[in-house]
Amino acid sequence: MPKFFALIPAAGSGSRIGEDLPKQYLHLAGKPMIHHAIGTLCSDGRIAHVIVVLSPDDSHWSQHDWSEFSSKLILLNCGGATRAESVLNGLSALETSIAIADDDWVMVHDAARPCLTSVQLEKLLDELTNDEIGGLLAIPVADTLKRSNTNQRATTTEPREGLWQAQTPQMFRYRLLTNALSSADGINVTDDASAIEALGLHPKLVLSDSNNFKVTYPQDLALAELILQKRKIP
C-alpha cells in the first residue's frame, strides 16, 4: 500500500509580514507558527513522516524544542531560492534519505497556515486516497473580484462561477509532482497544483473552509491567535 509523507516548505522571509524573524517562527498561541501546522500532520495516524525543509543556512531552528515530534520529523536543510524550488529540493533528497516509492503521496503544506484542522487533513486522505491524480484543499470564490488597471482604479468585474481559491495541504504521487515540478522551468508555479495542470491534469478540489487562511499579513497573525486559542478552550 502506498504510504504518505507531508512535506512543509520553509526556507523563505516571509518579508511581507514586516518583521525580522522569518515568519514561520513568529510565536503564535504560544508557539512558533509552524509548529501548529507540524503538530496536526504529526497527529494523523496515517502520515508516516513530516519533512521540513530549511534554507541551509537556518539559524532558528535549533532554538525550539521539536522532541515532541522526533519519532515523525525529517528536518532538510536544502531550501532554495523559491516555494518550488524549495519542495523540489526537498522531494529529491527523499529518495536517498528515505525509502520513498514513486506511488507514494506526498502532501505539500505552508509553514504559514498554523490553523489547518485534523477534519480537514483527514477529509483531504478520505478523498483523494483513490484519485487517479490527487488534488487539494480549497474554497469556492465568494467576494467580487474587480480587475484593476495600473491607477487601482476597477475596470471590469471578474465573473466568479468556477473560481477556487487554492489552500494547502496539496496532495500528489512523489513521481507525478517531483516530475511536474522538474519539468515547470519557464512556468509561473505559484503552487503545486499549477504544475500538475501544466502536464494537462486536473487536480481534484476537496473543500475547506476559511480558517485554513495563510499568513501573509500582521493582520493576520492577531486573526490566527484567535482561530488557535478558541481551539484551546474546552
Given for the second form:
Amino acid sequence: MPKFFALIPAAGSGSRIGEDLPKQYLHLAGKPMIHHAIGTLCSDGRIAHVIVVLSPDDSHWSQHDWSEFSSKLILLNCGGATRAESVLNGLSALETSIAIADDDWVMVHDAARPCLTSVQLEKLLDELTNDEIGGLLAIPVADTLKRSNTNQRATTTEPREGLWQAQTPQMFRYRLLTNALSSADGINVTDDASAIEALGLHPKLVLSDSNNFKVTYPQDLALAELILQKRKIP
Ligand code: C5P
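Taking the form predicted alone as the starting point, write out the structure of the form predicted in complex with cytidine-5'-monophosphate (C5P).
First the chain shown before, then all remaining chains and molecules of the complex.
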C-alpha cells in the first residue's frame, strides 16, 4: 500500500507582508504560523511523516518547541531560491533519508496556509487516493475578473467560467512530482500542479473553501487570527 507524506516548504521570507520575521514564524493564535499547519497534518492518522523544508540559514526554528510533533516531524535545511526549488530539494533529500517509494503520495502544503482543517485534508485524501494523477484543493473564482493596462485601468472583463483558485495541499505521487519539478526548469511554476500540467496531465480540483487562504498581506493576519481563535472556542 502506498504511504502518505506531507511536505511543507518553509524557506520563503514572505516579503509582501512587510515584517522582519519570516512570515511562517509570525505569531497567530499564540503560536508561530507554521505550527498550525504542522498540527493539522501531524494529527491525520494516514500521514506517516511531515517534512519541513527550511532555508539553510534559518535561525528561527530552533527558538520554538516542536516536541509534541517529534514522532512524525522530519526537518530538512535545504530550501532554495523559489518555492519550486525548495519542494524539489526536499523531495530529492528524502530519497536518501527515509524509505520513500515511487508511488507513495506527497502532499505539499504552504506554511502560510494556517487555517487548513482536518475535514479539508480528509476530503483531499479520500478523493485522490485512487486517482491516477493526483490533485489539489481549490475554489471556483467568485469575483468578476478585470484585465488592466499599465495605468491600472480596466480594459476587459475576463470570463470566470471554469476558473479556479489553487490552494494547498497539492497531492501527487513521489516520482511523478519529482520528475515534473525537475523538468519544469524555465516554466513559471508557482505551485506543484503547474509542473504536472506542463507534462500534459490534468490534476483533479477538489472543492475547498475560502478559509484555507494564503496569508500574504498584512491584513490577512487579522483574518487568520480570527478564524483560528474561533476554532479554539468549544
Ligand atoms: O511566498 P509565498 O507565500 O508564495 O510562499 C508559499 C510557500 O512557499 C511558503 O510556505 C514559503 O515559505 C515557501 N517558499 C519556500 N522557498 C522559497 C519561497 C517560498 O519554501 N524560496
